[in-house]
Every structure is written in C-alpha cells, then in structure tokens.
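Take a look at this one chain, the form predicted alone, written out in structure tokens.
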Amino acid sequence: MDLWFDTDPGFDDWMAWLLIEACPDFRLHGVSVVAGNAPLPRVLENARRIKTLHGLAAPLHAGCDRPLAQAQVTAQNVLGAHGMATTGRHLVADEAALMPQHGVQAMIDCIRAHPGQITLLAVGPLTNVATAFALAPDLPALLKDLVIMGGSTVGGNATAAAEFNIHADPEAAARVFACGRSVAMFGLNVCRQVVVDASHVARARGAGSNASLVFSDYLDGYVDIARQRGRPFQSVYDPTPVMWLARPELFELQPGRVDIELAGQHTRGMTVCDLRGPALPRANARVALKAQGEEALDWAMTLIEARLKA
C-alpha cells in the first residue's frame, strides 16, 4: 500500500510513523508536518530527531504553520513544551534533511504522480490537507483512500465537544469532509479501545538498542500522562488507523454523515456524526466504531519491537 503521511509529532505520531516504516505492507512516499501538538518549528524539530534516531527513509517536508482562519492552539498544556514528554532519555540529534519543497506542494505532486494509488493518512490538524485540496481540486478524486485520526462520536478532549485535531482547525476539517471523497474517520471513540501501559513500555525497552531505550522512555512519558490522571493505561490515537490499514478485519466501520460545527459557542469543532439510515444517501465518511484493540496493538508492538532491534 502506497502512503503519504501528514503529521504533527507528538509521541503517538512517532509511534504511527515507526509502525508505517516497520510494516512491509506499506510504501511511504513522503511525510508532511503541520502545526498542531506544538508550533511548527517544534514539531519539525521532533520529526527530524525521530527520523535521525531510526534512520527513516521517507522525505520530510515542512507544511502549514497556522490554521486556516482561527488563532493557533496547541496541546502543549497536556503534552509539554516539546509536544511529547519523556521519563528518561531525550531525543537530541536532528541531522535529518528537510526537503526544500513545501509539504502541501509535495503532497500534491506525489498524489498526481501516482493516480489511484496513494492513501493519504492525516493524523494532525487538517490544515495541510485542506490547503492541498483548495490548490488542487482534482486531488481527492486521485486518491486511493483518505484516512484521518480526528473527531469523535462521543464528545471531545480539547473541549467537551471537540477532539483536538478538529478543534485546532475546524475550517480545514470542514473542507476535507466536504471534498467529495469519503473520509475514513478514526476518532476518540475507537482509539480509546486501543491502549498501552507499562507492559508495552517493557516490551519496547526489551529490544535492547539505543533507539529502543529512547523510544521506550517517551512511551513511558506518554503513559505517564494517564498515570497522573489516575489511570494505568493510555489510549493510542494516531497509530490506530495505521493498524486498520494493515489489519482491517480487526475493526468495524460504518457509513455516515459527518459535519463540522463551526459556529456553536460551546460546540465549535465538534464532529456531528449522523449514523442513522436516513443519513446514508448523504454519507461522506466511514466512521470507525469498534476495534479488537488488544490484538491490533499486539500486532503493532511485534513489528515495532523488530524495527527497534534493527
């Protein structure tokens, strides 16, 4: 499967990226970085350091540094100043090259060069994707599939109503869901069925390489966000759609209509998911509802462990 990966690292973005590179079923054509979990310079720094640590092959591009219409918001209040926390070692080296072409144009060029082949996987705010679709209206029809981590059927995390990736750029999300191409949406509701805990930290650390020790300390920092809130486990967000792409039999998706609330005083950024029968003629999405989370995560960790040993 041919992929373009749009991301805002973030630890779970890191885990998703590593899983893509570890899975032999995927061919990653490029990575575009968008402002989200932290401002663009910070998430770009994270991306370069991740790429350096693992020797990841796909070209890396800087994308949009601000939302389409609103003031920038980040998740640094939860994830820390760097957009991801560690309980030990730190990513330090960032020698990985950054391609000179803007991430949006690189995405457009890649999809046009491989019509009907590229699955666009976006796990951050949808600013890069919406900008690409505005500049190249032919792009949605040229995709093999369009997959996002974002939204929710059950309320939000950035606000009571809105999931962070949608909350960070609701206008971009509205454009993407209106692009004429069905969106496979992996929201909070399904990602919370896939969880990591201390046992997964131990598995990663057991790979024994320097990369595994750094990765496991950040994985522990990710789990620690939940520990500080009284839970021993943390939901896995951005890797979940990667698991579905490789192991679709472990997930249940349902067609539906998804609209983005742009005006509500308390509900701006909400994904209004209509899964009723009467909504199906207007369906613009496939909404992930159920995951066999333990099996999916075990599959993912097995691949990641092998990659960390390399």
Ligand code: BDR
Contents of the next structure:
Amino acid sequence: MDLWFDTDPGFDDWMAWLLIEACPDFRLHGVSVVAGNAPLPRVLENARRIKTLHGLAAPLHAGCDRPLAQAQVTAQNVLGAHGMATTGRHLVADEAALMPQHGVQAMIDCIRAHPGQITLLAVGPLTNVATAFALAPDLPALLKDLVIMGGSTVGGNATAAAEFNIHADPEAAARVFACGRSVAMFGLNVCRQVVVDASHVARARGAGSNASLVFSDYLDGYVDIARQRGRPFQSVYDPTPVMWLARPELFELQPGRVDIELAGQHTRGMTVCDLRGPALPRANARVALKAQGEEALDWAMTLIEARLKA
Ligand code: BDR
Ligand code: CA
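Form predicted alone done, so how does the form predicted together with beta-D-ribofuranose (BDR) look?
So here's everything in the complex, that chain up top.
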C-alpha cells in the first residue's frame, strides 16, 4: 500500500510513523509536518530527531505553521513544551535532512504522480490537507483513500465536545469532510479501545538497541500522562488507523454523515456524527466504531520490536 503521512509529532505520531516504516505492507512516499501538538518549529524538530534516531527513509517536508482561520492552539498544556514527554533519555538534536519543498506542494505532486494509488493518512490538524485540496481540487479524486485520526462519536478531549485535531483547525476539517470523497475517521471512541501500558513499554525496551531505549522512555512518558490521572493505561491514537490499514479485519466501520460544528459556543470543533439510516444518502465518512484492540496492538508491537532491533 502506498502512503503519504501528514503528522504533528507528538509521541503517538512517532509511534504511527515507526509502525508504517516497520510494516512491509506499506511504501511511504513522504511525510509532511503540520503545526499541532506544538508550534511548527518544535514538531518539525521532533520529526527530524525521530527520523535520525531510526534512520527513517521517507522524505520529510515542513507544512503549514498555523490554522486556516482561528488562532493557533497546541496540546502543550497536556504533552509538555516539546509536545512529547520522556521519563528518561531524550531525543538528540540532529540535522536530519529536511526537503526544501513545502509539504503541501510535495503532497500534491506525489498524489498527482500516482493517480489512484496513494492513501493519505493525516494524524494532526487538517491544515495541510485542506490547503492541498484548495490548491489542487483534483486531488481528492486522485486518492486511493483518505484516512484521519480525529474527531469522536462520544465527546472530546480538547474540550467537552471537540477532539484535539479538529479543535486545532475546525475550518480545515470542515473542508476535508466536504471534499467529495469518503473520509475514514478514527476518532477518540475507537482509539480508546487500543491501549498501552507498562507491559508495552517493557516490550519496546526489550529490543535492546539505543533506539529502543529512547523510544521506550518516551512511550513510558506517554503512558505517564494517564498514570498521573489515575489510570495505568493510555489510549493509542495515531497508530490506530495504521493498524486498520494493514489489519482491517480487526475493526468495524460504519458509513455516515460527519459535519464539523463551526459556530457552537460550547461545541465548536465537534464532529457531529449522524449514523442513522436516513443520513446514508448524505454519507461523507466511514466512522470507525469497534477495534479488537489487544490483538491489533500486539500485532503492531511485534513489528515495532523487530524494527527497534534492526
Ligand atoms: C490527537 O491529538 C494529538 O495530541 C495526538 O497526536 C493525536 O493526533 C488525539 O486527540
Ligand atoms: Ca497527532
């Protein structure tokens, strides 16, 4: 499967990227970075350090540094100044190659060069994707599939109503869901069925390489966000759609209508999911509802462990 990955690293973005590169089913054409978990310079630096640590092959591009319309929001209040936390070792600064071309143009060029072939997977705010679709209206029809981590059928995390990736750029999300092709939506509701805990940290650490030690300290930092709130396990957000792409039999999706609330005083950024029968003629999404989380994560960890040993 041919992929383009749009991301705002973030630890769970890192884990998704590593899983993509670890899975022989995928051919990753490029990675575009978008402001989200932290401002663009920070998430870009995170991406460069991750790329260096693992020797990741796909070309890396800087994308949009602010949302389409609203003021920038980040997840640094939860994830820390770097947009990811470690309980031990730190990623080392490195000048990993950054391509000169803007991420949005690189995404457009890649999709146009491979009509009908590229699955676009976006796991950050949808600013890069919406900008690409505005500049190249032919793009949605040229994709093999369009998959996002974002939204929720059950309430939000950034606010009571809104999931972070949609909350950070609701106008971009609205444009993407209106692009004319079905979006596979992996929201909080399904990602919360895939959880990591101390046993997964130990598995990653057991791979024994320097990369595995750094990765597992950040995985532990990720689980620690939940521990500090009294839970021993943390939801796995961005890697979950990667698991679906490779192991679709472990998930259930339902077609429906998803609209982005842009005006609500308390509900701006909410994904209003209409999964009722009468909404089907207006369906613009396949909403992921169920995951066999333990099996999916075990599969993912096996690949990640092997990649960390390499
Ligand atoms: C999403 O928000 C970000 O903090 C994570 O990287 C993930 O993409 C979860 O709501
Ligand atoms: Ca993300």
